[in-house]
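One chain comes next, on its own, written out as structure tokens in the form predicted alone.
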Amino acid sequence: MKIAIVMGTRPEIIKLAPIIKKLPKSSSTVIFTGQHYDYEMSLQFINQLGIQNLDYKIKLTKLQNTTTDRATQIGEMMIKLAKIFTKINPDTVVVQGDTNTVLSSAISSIKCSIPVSHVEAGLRSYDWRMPEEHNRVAVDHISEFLFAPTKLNKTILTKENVHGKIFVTGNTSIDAVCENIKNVEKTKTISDDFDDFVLLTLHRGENVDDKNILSGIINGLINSNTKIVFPLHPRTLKKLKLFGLFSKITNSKNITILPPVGYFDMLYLMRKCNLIVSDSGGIQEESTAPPIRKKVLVLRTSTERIEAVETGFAEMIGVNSSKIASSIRKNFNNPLKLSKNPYGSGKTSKKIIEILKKKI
């Protein structure tokens, strides 16, 4: 069995690492598209997670994040990936999630007559404003093997009458947390000065690219009068400065800005905080892992992680300033009392490999 695994962003690196590390190097090829150019957002995570010797590293034209640039990026990746796939001729190409890397890899793979294996299949937000929704829907319908994290995801795929075979496996994000949390204390670089705080992450285009929405979010965070630790995504930093909002944060009394943090530092912050406020999909999953178990207030009006909401691990609070402030105050000292993780027990990567061995 020859497997090619393609990744290009932080979430893909984290969620594919448990699979990569369990595969014999002789039968797997790891390809990095470079969709996240910054070291802090990509290669740092590859190094920290122990992924050795990337077989291919693609150099992409710098993206300016306009609609045209995003489309061009997908085309550039497709051309370069097709050349690699033709050369190595794997039995399947494994992709994870809903990024431009995933869509590019899947299209190139199927056009090279190579079956696509989609890890984290069947997620739906039904929010067509999100580029990720376009990607995940398209990839699910051209994949041969679909690894659905939950029964709900399988139901969605079945109703859509997808072509490929569906398997309920759990989510590899839980594998990653369970495998790496034990190394947090010796690998973290963050000081121990933070106590009784809210962990904030904010990066999605529908939030940070709109001045009015971003301004409302920042106002809500400041008005919560709660200590907030904010690892700042490069895209968000750029928009805060562009919209004249950066000084508003730096002059606030309750928000502490950190540079982009590595995976182990993020796990440390998630474990230590009282509450998480985020627009990230991956954090909605990671927060449910047994070593973390923290509630997430989701800065979105839709989510593809419905199971986290249904089990009480996540709460949709939208982007209204007043709602953000009141929700933070309400939940800050209200610990979770939940038992079941909706995304599996941390053995998803092993299940996926076993299925591929039987089916390929």
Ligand code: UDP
Second form
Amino acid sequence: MKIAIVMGTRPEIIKLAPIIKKLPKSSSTVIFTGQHYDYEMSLQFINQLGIQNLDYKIKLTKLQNTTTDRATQIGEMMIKLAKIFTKINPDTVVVQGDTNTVLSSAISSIKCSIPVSHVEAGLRSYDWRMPEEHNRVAVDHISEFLFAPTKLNKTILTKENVHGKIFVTGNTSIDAVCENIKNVEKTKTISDDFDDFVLLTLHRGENVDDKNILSGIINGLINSNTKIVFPLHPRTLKKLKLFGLFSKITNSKNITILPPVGYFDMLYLMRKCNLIVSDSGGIQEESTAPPIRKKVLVLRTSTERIEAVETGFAEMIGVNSSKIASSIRKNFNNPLKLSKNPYGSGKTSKKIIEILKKKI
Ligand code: UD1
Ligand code: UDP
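Next up, the form predicted in complex with this ligand in place of the form predicted alone?
Below: every chain and molecule of the assembly, starting with the one above.
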């Protein structure tokens, strides 16, 4: 079995690491597209999570404008990946999630006659503003093996009549939490001073690329009058500065900005905080993991992770300023009512490898 695994952004590295580390180095080729290029968004995770066999590291032309350069970047990745796939000729190319890296890899792979394996298949937000939704739909329909985290994801794929075979496996994000939580205490670099706080992340294009929406979110967070710790995604930092909103946060009494933090620090913050407020996909899953079990207020109007909402781990609060402030205040001291975590028990990577071994 010869497997190529492609990853390009922070969440892909985190969620593919459990698979990469269980595969023999001799039968796997790991390719990094460089979609995320800052150390804090890429190499930091590759190093921390112990991915030692990074076989190819692509260098991409830097985007000047996320919207108009998107197609160019996808094209560039496809051309560079096709050269690598042709050279190594794997039995399958494994991709995870819904990023531009995933779309580029899947198209390149199928056009090189190599079957695509899609980890985290069948998620749908039905929100066509999201580039991620375009990517998910396209990749699911050209994949040969679809690893659906939940039964609901399988139902969605079956209804869409996808071409490939579907397997319900859970989500590797839970494996990542379970496998790394034991390292937190000895490796964390965050000070112990943060107590009674909300952990915030924010990066989705629909939220940060629109000045009015971003400004409303920031106002809601400030008006919550609750202590907030905010590891800042580089896209959000750029937009806050562009829209003249950065000083509003630095002048606020309740929000502390951090650079994007490493995975162990993130696990530490997730475990220690009272509440999470986020528009992240991965964090909605990780919050359900047995070692975390925290409520996430989701700064979005749609979600492709309905299971997290149905089990009470996530609540969609949208982007209205006063709703954000009141929801934070309401949930801050309310412990989560216990419910079953929907994304598996941390054995997803093992299941996926066993299926691939049988099928290819
Ligand atoms: C991408 C994914 C998104 C995922 C997120 C994880 C797509 C369409 N989006 O969004 O699904 O949730 O990664 O974080 O693939 N930037 C930097 N340094 C970096 C990376 C990005 O400064 O290391 C800035 C650049 O200005 C860049 C912008 O962020 O143009 C957007 O980066 P991009 O990778 O296109 O999208 P993300 O918002 O990171
Ligand atoms: N994460 C991290 N440091 C941060 C912010 C997020 O390690 O400063 C982790 C988080 O725990 C999760 C993943 O990055 O595993 C989520 O990435 P992101 O929110 O950027 O992308 P999404 O999941 O929305 O695609």
